[in-house]
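In the form predicted alone, a lone chain appears below as structure tokens.
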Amino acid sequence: MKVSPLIEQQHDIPKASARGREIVDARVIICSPGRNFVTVKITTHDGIYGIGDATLNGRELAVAAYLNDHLLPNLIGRDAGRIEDIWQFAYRGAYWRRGSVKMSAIAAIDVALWDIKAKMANMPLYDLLGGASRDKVLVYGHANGNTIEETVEEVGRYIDMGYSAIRAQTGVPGLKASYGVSKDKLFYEPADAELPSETVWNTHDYLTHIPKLFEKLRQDYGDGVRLLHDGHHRMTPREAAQLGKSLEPYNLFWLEDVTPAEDQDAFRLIRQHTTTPLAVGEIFSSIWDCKDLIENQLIDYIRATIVHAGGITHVRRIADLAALYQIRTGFHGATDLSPVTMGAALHFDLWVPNFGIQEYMRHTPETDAVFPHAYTFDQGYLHPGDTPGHGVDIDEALAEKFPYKPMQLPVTRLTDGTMWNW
């Protein structure tokens, strides 16, 4: 049989040799520029190098722990090439599942080997996953304030810094401190001691001030900016659904972590009740924590992160299955991920057919100086750019400069001392 040129062009295309594929080194850096972060570093018998985020808030060490005394030194001498089967070694072979620190794990070692696959194809990781599926990535920032009058104040100056979708926090009367709300309006870091501090929530006084403030947001601002709202899990499922309900003339983007979503039949009660939309899934690790969620269509948006939820490779999957249900992704970005993170997420949101929304929380200087990359802000979107792989590097020696800070979040008790979710 005569073989046409063309694929006789294609088989004279040169391929990395399985020696040079070899993993040769995996090992966990952990720095803390402004922030505490863990990442791997993953390299082959040809020198070519991959990183993934690790990072777990306030959890740090227990995925170094896991990455260096159980999953790294299985890496050693198999195909970087082989991440399905790496993948599944690493989930399957423990015989204990999912889990945010295993899943994150999992997730770092998944995200470097992407990247050292599409630097071995030399093109950035969304050609690799299939090429572009839209020209830039849409993305929310972060306004806050104690007041009411502070948070639209703030709200205006992400418009004037080009933002389209914005994310609106204020601060409750009677209470000291309220979740979303910080000292620096453009890098919050709620990890604020070696030990956790104790805060005071009052969901009464939350459900019936927050109205207002997105009221008042659009007497200033109009209809034309999106605007988006975290609830944080503080919710039960009724009283989610009276803020979603009494939310609805505001016209939302989304309402966040409206409830624990552990139950997830819970968001069919507030699903009946409202028609804001719902996002949730930014501390969910598998796909069986959205599975019913997504099936029975109770949410609009899952934002399942690259980094606590497997890597690309399982994240892909969580995309697959909500595309069948008419429900996009909007995945967590705060500034708990690194800028590794962010890197993988926009290359995986300019590829992915049911994008909705990025969630962008701008790094410090400093935290942008060791992760150098690729990826670059405009008019409310972001670009992956088109360097080989994800984007985003290292500098080993600026990283060292910042050592580990023992650092937890916060933790919550209502005003009569029960222990509630922060």
Contents of the next structure:
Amino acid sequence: MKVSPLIEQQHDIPKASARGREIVDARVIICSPGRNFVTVKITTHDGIYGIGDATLNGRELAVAAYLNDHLLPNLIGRDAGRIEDIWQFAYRGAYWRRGSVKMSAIAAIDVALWDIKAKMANMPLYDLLGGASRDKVLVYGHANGNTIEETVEEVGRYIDMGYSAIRAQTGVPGLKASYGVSKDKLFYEPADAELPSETVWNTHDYLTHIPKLFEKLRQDYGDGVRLLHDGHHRMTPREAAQLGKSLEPYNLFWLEDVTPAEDQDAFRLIRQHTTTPLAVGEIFSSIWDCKDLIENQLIDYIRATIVHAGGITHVRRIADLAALYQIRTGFHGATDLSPVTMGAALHFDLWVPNFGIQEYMRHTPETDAVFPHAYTFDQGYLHPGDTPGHGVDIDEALAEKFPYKPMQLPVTRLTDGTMWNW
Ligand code: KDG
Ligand code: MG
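May I ask for the structure of the form predicted in complex with 2-keto-3-deoxygluconate now, the form predicted alone having been displayed?
Shown next: the complete complex, the earlier chain at its head.
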């Protein structure tokens, strides 16, 4: 082959150290057992396979197309063990870096490769990462209701199920729907229509209502239970500071996504006014989204997740940066993150030194059947199990019985019709 004189050396695709490690198949499986999931399955010449989650709620097919048309064809013939090199190839090689679609696609490949590597090593993934730093993973569940009374009752139900950390969301009087208040109490599903449904939001009423919920929760359940709340990006920085201040008497575990975090500096204002712990990052796709928040200690928990922020390889860098500043992890774990992400996250949680908490929204029985998994729940904690890999599989024959259904997340407007943040 003629080599340009300007290129000093022509590199081939990095060769596998052994034929058996070569990737021979890489494909996308889309299914909808209760909700949509996008899964990547990578197989080596030896027949070892790994699976990764690429689900981006409401934008599933964009990630699937990116994988099918641009990333997966490159994997054939590569060494499945060269996880870092493949990650760098996918990230740098695109030229167009970052963003949720690309980083979810990279994450799925990355998690599948970590699954393969742990299986090759015959180890549970947490062992490969460095071994367990704790015995079990603290999780929080979701309690919600249309009224304060209903939410208080739901929190009691979660306490009865063994949870010691509970996120509480409640309806706001005068608003038909409120963020986090679902039809089904146990299985929360935010994507509810083929084209986005519209809801109405009123920050003024919300700000006066929410402290009443937490006052009642402390009255009824005492100081022991860890309470969390999600503001879902709906406040301005000043309003967020007000909410944080008004919730201080109720000693929250965290207050999440109080304001959109595109402007990381906005958190300085909030931080100056309240000691309520802040959690941010479920929609972040890379370390660059949280670098300033972390380095300036503007948050207490980082929620960037394995599936939407470039997989284990990248989130490990975020967690290490956060550790320098005493910021702990609190991964996103809603139902739209598949059991594959939950399994991988639990291995990461068991290992990562600066672990804080893991969100755990239960999947429906249909989802659990399509994704058999080794993780188990006991008295408010999860454990990833000890099977080699991340411990989550996909039943492809069953998955085929649940074809993709177009579904989108709602949008919201202020009472005067202004488009707002869902
Ligand atoms: O797809 C969107 C959901 O993952 C999100 O609304 C859930 O905010 C969420 C949370 O904290 O779990
Ligand atoms: Mg959230």
